[in-house]
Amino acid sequence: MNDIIIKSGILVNPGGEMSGEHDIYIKNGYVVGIDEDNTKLNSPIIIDAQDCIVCPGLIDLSVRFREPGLEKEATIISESHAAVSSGVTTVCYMPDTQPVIDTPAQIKLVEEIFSSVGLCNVKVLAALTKGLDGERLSPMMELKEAGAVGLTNCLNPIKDSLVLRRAMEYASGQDITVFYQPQNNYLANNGCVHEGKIATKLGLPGIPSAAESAAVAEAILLMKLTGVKLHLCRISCLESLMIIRNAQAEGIRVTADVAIHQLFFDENSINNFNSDFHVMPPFRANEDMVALQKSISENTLTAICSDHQPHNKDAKQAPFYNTQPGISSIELLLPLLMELVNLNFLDLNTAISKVTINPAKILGIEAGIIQKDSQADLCILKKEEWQLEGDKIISSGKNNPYIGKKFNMVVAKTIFKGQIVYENN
């Protein structure tokens, strides 16, 4: 393990003391002195910085890797390359693969796998119902001993509020977080896209801002009623903020995220019928987009992360309705909250804040900091014109509506456990 010196890196690290211009000294895998001549490091690499953006590797609270039972899409190390190539260090994994992660076994088998790829940290969401049925409650408690730092069912339906409540006093009995992503699927009634002019222009079955919001209402009434730790997933419409930001008026501590291309699109993004617009939730209305752009230099929306969702061609390849949606996207993930930087709908330490120390905290994991003592996990961003090519994706799946899309700031280097794991060339 090689010892590194990063010097003269512009440092953007909302969770610690210091920012600015600095030197980051790296041994055995942890940050040994900022701004000290350590004199025990042992040949290191010298990492020229100047001008370039040092920050801490980026935390992602929602990535499908498709491992186990879906490798024909993706695998652990093919997604684990893209991650890191948007300077991810830590990615959070969704449990519903096949076989479904609902078992100590299944958690274990996910670790080892991360483990002997050596990219970058895994944090397992776990199922909170059994087999993701929205039925029978999972065994939360063996779940987390197993490592597992939170409970979420995606976005397959609670059978009924009760199921929910049981699960969320169940869930706060052991002090792990529900990770609840919200949607009434009687109101959504089987749709695919906002229900608004476009659904309608187009003949398409829609889902109602409603069908969010009433359920964000309702998780937010159990999360008093029963005390859970509540983080609310994939926020899409005005009204679902509304609710989350008086909520957090009356001393509420819910937490929430929206997904990085919810900031980019609206419903009319859908017009000509591209399968790689299909997401969950749907993109809607431009007022709502707007609201989301306003809302994420505050703290209603808490983080940001990728959603990433690779899909094999086949499956964006049929009519808009019946293709699997969302967007490979998590080596896009730090370029485009660069642009909303340059859009100034928020400032670089507030953005960073969003993908490093928020979802740290969220998690409850030691991370998203870089400080004396912490294990170097690290990004270097500089400014770079580039642009956005289908055949250099790096993740297997190519479902992805920025191909062509311009950007002026590029991942130079991700530093995962003081070893470079990824260099743009």
The other form holds:
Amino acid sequence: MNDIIIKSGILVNPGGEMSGEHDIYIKNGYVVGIDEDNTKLNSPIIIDAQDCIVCPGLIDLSVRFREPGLEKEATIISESHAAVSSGVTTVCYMPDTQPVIDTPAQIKLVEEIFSSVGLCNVKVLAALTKGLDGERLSPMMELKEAGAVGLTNCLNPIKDSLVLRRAMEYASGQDITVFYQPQNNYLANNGCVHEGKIATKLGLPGIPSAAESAAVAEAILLMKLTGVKLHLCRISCLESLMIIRNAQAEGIRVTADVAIHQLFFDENSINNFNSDFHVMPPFRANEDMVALQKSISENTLTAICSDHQPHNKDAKQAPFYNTQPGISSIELLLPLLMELVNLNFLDLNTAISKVTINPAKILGIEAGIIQKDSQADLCILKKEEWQLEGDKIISSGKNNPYIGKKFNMVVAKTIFKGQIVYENN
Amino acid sequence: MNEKDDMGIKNKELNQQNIVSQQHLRHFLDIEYLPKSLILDILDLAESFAGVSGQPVKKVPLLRGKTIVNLFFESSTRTRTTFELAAKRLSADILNINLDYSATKKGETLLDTLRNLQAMHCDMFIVRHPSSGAAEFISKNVLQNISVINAGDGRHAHPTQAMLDIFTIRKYFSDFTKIKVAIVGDILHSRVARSLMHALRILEVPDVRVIAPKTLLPIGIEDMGATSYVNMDEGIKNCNVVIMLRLQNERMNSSFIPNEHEYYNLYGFTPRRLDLLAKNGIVMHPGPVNRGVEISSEVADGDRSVILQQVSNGIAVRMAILSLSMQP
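Give me the form predicted together with its partner chain now, not the form predicted on its own.
Okay, now the whole complex, with that chain kicking things off.
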């Protein structure tokens, strides 16, 4: 294992004390010093990071790498390569694999595959209900002891408010965070797009914003009732934002995240039945997207994630309603985030916090920070114009609506456990 | 993304998809982006074909040697039969395939079904499918020499029905810019309503109304150029044309409306309501008619009703569309 010195990079490190231009010394997988080489490095690789940004490795709050069970779509190895190409060194793994992650053995299996691939960390969110059936509670404490950092039912419906209450109550007792993706499935009524002018024009069944915001309100009320630690996943509309903001103003410690694509597209994108824009929750009205963009600099939306969902070609090759929802874009998480900075929606430091220290705090893990003795997971970004070409996509999922988009920052290197796991050529 | 630019690109794209030149269609998927002149050309051509059905030999040789496939993933009698007759009167060979998802049940994807049919060297697909956007999807996945005609996709579009409706309207009202048209019933689930609204907008009909209980009026329908009414008497007042839509029985079970009786009272075309129309007003219905649910028998069979003329006109209009869309 080679030691590394990153020289003269501009450290953007919202969770840590050090920022600005520094040299970083890495030995045996850990940061051993900033500026002062206090240990003797063993023939180190010297990376000249002059004019580059150095930030902690990203933590992506929602990924699906499809393994086990759906390897025809993607694998942990294929998607780990995509992840590190975007500076992501920790991924939060969703339990809706086949079989569902609802036993300690399933968690171990996923962790072992990641560990043998060795490109990035995994943190598993296990199933909130057995088999994600929305009715029977999963063995929460066993899952926690096996390494689950939280529980979620993904977008699978929870049978009724009573089951949700009990799940939250039980999780609260075991001090486990519930990651709840708010959607009232009665109101969603098998829709596939936002209930708005595009749904009306194209004749596609719509999901009203109220399907989400009503579930947000309910979850926050049940959080107050049960005392559970609650994180709301994939917020997509204005009303949800208002409810969360009000709750936070009252002192309720609810957190929330947004999928990065919600900050770039609205319902108008699917005007041509383009199944690449079939996502769940759906792209909402323009005013919803604008509201998300405007509030992304605040703390209402605590984190930004890729909501990475790779699909094989067949999944998107059908009439819109019959296609699978989801976008494969983990490899663009950091370039897209830089684009948001470029568009002045948030400053660089806040942007990096939404994908490093904030998700680390939500997950309750030690990561997302560069400091002495922290694991050396970091990313070096440099200024360079580039354009996404379809045949250069690393992920197995080519369901990527950003093909042709231009970016002005590129990930130069990603370091995981003190090793260079990605280098841009 | 800039919405306006996006729409602009999309308009162009769709125009290219639908139209090769004014006299020739690549596919016939939707009315939304057709130019007014082309719509009028289709109506004029249909006018000339209308005579064919009255002749002792009901055939013209325009599409001799061409093979057309009626590819229906959803059941239909009227639309499928009139397309079949239209194709036969143009001397094409026509193949009826009713899939009703049967192939899909066996695991075959829509794309594979298409590839198999393409391998049989067909020239045109007339497609009906329960998913919105299916016709457009199919048109993007067929060989260059195959045309796709949309015979109804989900709730999205039923452009040939809209064309035959405006053809029928033109028989009674030669100037579209002077009429009031109301569409009554299940607007939410209706592809006919959507295509009609596009057609009426392009033909510059100044007053288009949609009338339904709020549960069956989709959000933002006004953006499509119509005024919405919940009260039918107000909505049909002084209209020259009222188009009644079929109410599917399952709408009652999913709590869109309380029951048939209340629906009939509020939105059924009863004889009393005839007096509310303009004095030359006509009543239309794309069929199949639910007597006593959305329309009374007296009205459906009365002298203001043009429902059966719509069916006859359907053949001529579809002949026009088939002949304009067939690739040389």
